[in-house]
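Given as structure tokens, the chain that follows is alone and in the form predicted on its own.
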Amino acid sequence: MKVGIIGSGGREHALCEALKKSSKISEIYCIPGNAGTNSIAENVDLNISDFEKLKSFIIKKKIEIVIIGPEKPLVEGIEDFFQKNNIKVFGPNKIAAQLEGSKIFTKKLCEKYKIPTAKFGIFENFKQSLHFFNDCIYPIVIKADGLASGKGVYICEDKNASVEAAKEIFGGKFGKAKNILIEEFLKGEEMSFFIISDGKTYKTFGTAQDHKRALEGDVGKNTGGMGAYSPSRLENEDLNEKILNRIIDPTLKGLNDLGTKFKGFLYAGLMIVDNEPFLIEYNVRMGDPECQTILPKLKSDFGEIIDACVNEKLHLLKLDWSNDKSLCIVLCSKGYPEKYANDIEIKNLKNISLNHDEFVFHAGTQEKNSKIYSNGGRVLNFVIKSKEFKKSRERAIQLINEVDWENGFFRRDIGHKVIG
């Protein structure tokens, strides 16, 4: 079976790696891919926003299933477009993708179906939000409504920080803003909870904890993710049942009542307060770097799982997982998530030696004349699967030090809550 993967990050490299091991997969195309996917798939330099060109290539190459990695094309309706052209897609349609495409859409769904979440208000302009800032109890959370690459969330400790956040959002930092969302601040611990669905049934697909802040100690600017570990230290049977019964099931019912269904990965970003789950946000695809952390633990054939999902036969499969711990550290370009330089060679990468259960997933990289260069803020993902989180972290740091990339920085404290 021929498959295509849309995207160019660490998540897409991890997807390629998992599919490469599948007995069902004969060829993999990655559009546009990166220097890492180039070694296990055929990279195709196409604009992922040009659905017509994508369609022509997919039909020409007789690609049977297309897996959508990033959120933007899903929110823009790539699944609907491909389905109209009889192309099988792993990923949700445009309506279901609003779970990530609009935080306000999700909040209203929570309100209607009594899904536990933070109390919130929707504000249509800067002046309206300014009145609220004068009287509210701090800290508060301010969010851009649409897609913001994981960076459109502000935790504000006072009025000055709130005013600055609202100015940035309404000023167009994340695109044109008609509204902003302001939420109460929930004090707890974050958890990423995943399911995989074929539109009829779903199965759980692991847990993780992401580290969003740029600097050690969970401080600094919000990023797309500096590292993650799996499973989450909070995971337990009682909590899992609460998440499924109070959050996942009513969400899928809400979509069903809207006349649609969910197919693909659904990622619930949760805040856990005294073993009680609250929905913070949804992502309608695998997380990044959570995907890199979770997929190495999967023992089942990933190609079979994807095939079952697009053909609504997921109920026939049992998913098998390793009991090992997995930890990912992201090596970033200096200056990320603000300004950073691209096109800087990573000289020692090909010299490092990886053992079994050790992975380097490329993200912002490109290959030119057999040399690898940086091509983004998050550049490489070092993932180690072992019996202990501490050993995984130590080995990941050792490998990063061996690469010794002068333009890189990373967090040495990934997993600090579970490692101590």
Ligand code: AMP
Given for the second form:
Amino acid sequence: MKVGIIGSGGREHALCEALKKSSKISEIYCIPGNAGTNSIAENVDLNISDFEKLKSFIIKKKIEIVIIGPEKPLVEGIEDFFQKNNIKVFGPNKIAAQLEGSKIFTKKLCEKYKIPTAKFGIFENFKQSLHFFNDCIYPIVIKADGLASGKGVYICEDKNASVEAAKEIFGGKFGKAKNILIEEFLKGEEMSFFIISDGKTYKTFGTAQDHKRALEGDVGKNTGGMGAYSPSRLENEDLNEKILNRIIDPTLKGLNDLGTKFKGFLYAGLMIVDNEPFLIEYNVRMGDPECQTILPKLKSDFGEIIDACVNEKLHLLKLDWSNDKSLCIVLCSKGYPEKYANDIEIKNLKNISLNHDEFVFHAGTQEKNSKIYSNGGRVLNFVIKSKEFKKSRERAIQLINEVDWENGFFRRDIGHKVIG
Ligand code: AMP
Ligand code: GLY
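Output the form predicted together with the ligand next; the form predicted on its own has already been displayed.
So here's everything in the complex, that chain up top.
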């Protein structure tokens, strides 16, 4: 079977790697891909928002299933477009993708189906929110409604910060804003929780803890993710049941009641407060770097799982996982998540030798004349699977230290809560 993957990050490289091992998959195309996917798949330089061009290519190459990595094309309705053209897609349709595309859509769903989440209010203009800022209890969390690559969330300690946040959002920093969302601040520990669904049934797909802040000790700017470990240290059976019963099942019922269903990966970003789960946000895709961290633990044939999902046969499979501890460190360009330079050669990557259970997934990289150059904020992901998180981290750092690249930085404390 021929499969296509849309996207160009570490997540997509990890997806390619998992599919490479599949007995079902004969050829992989990655659109547009990076210097890492290049060695497994055929990279195809197409604009992922140009659905017509994607369709022509997919039909020409007789690609049978397309896996959508990032959220943007899903929110823009790529599933609906491909489905209409008889192309099988792994990923949710436009209505279901609202779970990530509109925080207000998700909050309203939580309200209707009594899904535990932070208390919230929806404010339609600046004046109305100002009233609220005058006599609320701080801190509060202010959010833009639509997609903002993780940047549209402000944790505000006082009125001044809140006013600034509201001004920025209503001022159009994240696109035209009809409303803002204001939430109660939840104090707990975060957990990324995943399921995979074919629309009829679903299976859990691992947990992880991401490290979103740029600097060690969880300080600095929010990023797309500086590293992760799996499983989350918070995982236990009781919590698992609460998450499924109180959050996942009512969400899927809510989508059913809207006349639709969820196919693909669903990622619940949770805050765990005294072993009680609260939904912070949904993403309608795999996490990045959670995907790179979790997928190497999958023992079942990933191609078979994807094939089952697009054919509503997931109930026939049993997913098999390794009990190992997986940890990922992201090597970034200096300056990320703000300004950084691109196009700096990473000199000796091809000479770094990896043992079994060790992976270097490319994210922001590009190959030119057989040389590898940086091409983004998050550049390489070092993932190690072993019996202990501490060992995984030590080995990842050792490998990073072997890389001859002058513009990198990374966090040495990934997994600090579980390693100590
Ligand atoms: P989101 O994009 O909604 O996941 O928010 C980004 C980050 O902001 C989350 O990963 C949390 O660290 C933090 N956050 C969002 N909402 C809340 C909340 N209600 N209480 C505490 N922290 C929050
Ligand atoms: N790791 C956070 C995300 O994928 O959104």
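What we label the rigid core is the largest C-alpha set whose atoms superpose within 1.5 Å from one form to the other. Keep in mind the model is a prediction, meaning the values are calculated, not measured. Numbering follows the first chain given and starts at 1.
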Asn275 C-alpha relocation of at least 2 Å between these two forms, rigid core basis: no
Threshold 2 Å Cα movement between these two forms at Thr207, rigid core reference: no
Yes/no, Lys176 Cα shift of 2 Å or more between these two forms with rigid core fixed: yes
Per-residue C-alpha deviation between these two forms [Lys159; rigid core superposition; Å]: 2.6
